[in-house]
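Let's start with one chain on its own, the form predicted on its own, as structure tokens.
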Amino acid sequence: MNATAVLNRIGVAYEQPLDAHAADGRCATRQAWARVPPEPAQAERGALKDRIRRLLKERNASMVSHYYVHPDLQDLAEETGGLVGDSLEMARFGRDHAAQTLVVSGVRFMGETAKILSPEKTILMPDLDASCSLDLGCPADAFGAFCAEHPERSVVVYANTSAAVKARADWVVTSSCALEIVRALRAAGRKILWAPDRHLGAYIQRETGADMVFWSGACIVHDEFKAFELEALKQEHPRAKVLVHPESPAEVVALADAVGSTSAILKAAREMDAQEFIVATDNGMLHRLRTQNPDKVFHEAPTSGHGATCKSCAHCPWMAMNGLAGVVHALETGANAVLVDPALIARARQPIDRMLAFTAALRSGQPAAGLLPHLGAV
């Protein structure tokens, strides 16, 4: 790590249960870090983009970018035949694309998922240290002990987890398919152990009526959205519709006109009869929303403060670690290659494949209720 990277390091607090067995879900504040890459000057940006375009062709590589990363990385992925998407779309694309090298602009669990699904491919990231509070807050050993407390339950984990946690799961889900999968499990009489995001888990429980126990984790971005300030912002913009990601607290979700994954939020913005929106998710989404809807107005939902003006927590510090220079460095040198223990890959792939097969069947029109036996679900 060079001196500039050290100087640009920032501290990040996240939650982790004090005792995975504690019924009250008490959490301690843990400390992690992120680093902020310097924003290149305009001329340097253009040169870096040109190098990336050339390197992608030379390396038979493709680029996938999450909606939360820098707009330059989203635009480049789309321009070069890659993908801009949510974690489910990224997983499908990486598995199915012919490129032998995949550059994943996002956070580490996304790169790990790509490697699990395509172990023969080279998976690169702009910065391997780009983590996630949900992943950090759910250590595999403690989570395994929590699962052992509830052996009768089907283990359903959010994609925002490590390969080791996925390997302990029966199902991996994303926010775009979790409701359908949990509904199907409930219809089959399954009780569920959910991890790690307690807000998303509680939302799914409210919507499905499933019997669920929760790991007590939270996204440091979505956990900070505030209902009181959101109501004040709604008063300032009375015609605005509110779009909320379900990782947000229940009182924020209750104020939403539409609740859903990043893909669902994009769909709602396109299709709802409104010209103005308040968006409660990572502000990296605003680039895509504004690009797809140039005639509409989008406001960031407030995270704190007394006048609905503070937006300091509305962007993931680890997503911000992705930059153009990191992509160039990875492609030129092969640095930041994602490695996953081969012993974990087979076990972690099963619940991911199950999710992908389930969602593919739903897209083809098969009823969800009949899919679990077909997929060998436990």
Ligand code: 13P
Second form
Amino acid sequence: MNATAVLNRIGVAYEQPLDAHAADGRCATRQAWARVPPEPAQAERGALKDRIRRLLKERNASMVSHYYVHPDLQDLAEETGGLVGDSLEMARFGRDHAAQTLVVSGVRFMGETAKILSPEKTILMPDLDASCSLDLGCPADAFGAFCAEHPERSVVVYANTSAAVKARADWVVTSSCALEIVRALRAAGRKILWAPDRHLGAYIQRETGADMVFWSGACIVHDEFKAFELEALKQEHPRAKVLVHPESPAEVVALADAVGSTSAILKAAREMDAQEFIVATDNGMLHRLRTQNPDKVFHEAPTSGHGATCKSCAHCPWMAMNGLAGVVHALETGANAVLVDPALIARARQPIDRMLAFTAALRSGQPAAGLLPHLGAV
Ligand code: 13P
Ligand code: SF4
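Next up, the form predicted in complex with 1,3-dihydroxyacetonephosphate in place of the form predicted on its own?
All chains and molecules follow, beginning with the one already shown.
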């Protein structure tokens, strides 16, 4: 793999293609932290929110925000009839909503997915350089070579990838549907090539028993959760249930009472018979968890080893690049529109459509296995 370990400003090593920044302008963690917008003063914050409410109406636009972005962007999306959701829900909402302009607060792959599903819509983002270590760590040319080594395998890629990588895939999955899709592929006798998150891939392999080969990417946030320290925190809070996103290492997943996507974590917190939780995912989730469960207590899972300093501090620098001023700027000027090569759109759309059709059919009660031939990807 044409990659090197890159150190961000607080010393986290991750896999990044040598030329990622030069080739496509996306920034590494150091640049991301440097571009996190300052917190506006109270009066300015209120004025920015008012401008966004007005601009959304004037532009016939809708806001779609991920659970990890700033609470203001989550609350505005909800208040104005947009969506706060996980990456699968964001994709579905963007495709189905009538608004001709969508403001996607999250990371680049989320904006690209919205554009691929609705090429006729204008997709704006507060900062187009908000990327993801999984996307950066899986360049399309190297990934294509990996696929070529395994022509007999179904190519399943996580949504946290570029349009070019999706265009090479048979299936796109998110953490909320990956288990079901891989389970159905295994039942149909398929072997899997999985990319890029090695922890999520290993979790799915353990759960499904599928024959899988892996790309070796990781999320710089979830990769930092520590099992030993989590055990210690559990001892301090013996009644707390542990909620874990499956991008976390296996030893952390092994300590979980519930494992799942951001929406699955929210559901577990609402429905589990417990008053106290330890949460191993980006701490942007705490806003929603606490708003939905005001009587429950949430603790952040530890990211620093014994005696070490906090590395990622459980927050994604690229998600943190999204701010109120960026939304105003995009809506006022039309800047930061997501553009995807039409040839890539045509190819990347198929595996995303398959995922959406599969999950819609599952929700309507159809058996998973029978869906695969129908979706043309076994
Ligand atoms: P979800 O699909 O669970 O929202 O995850 C997206 C993501 O980037 C997690 O780090
Ligand atoms: Fe990517 Fe991790 Fe950030 Fe999610 S939290 S966008 S997986 S780097």
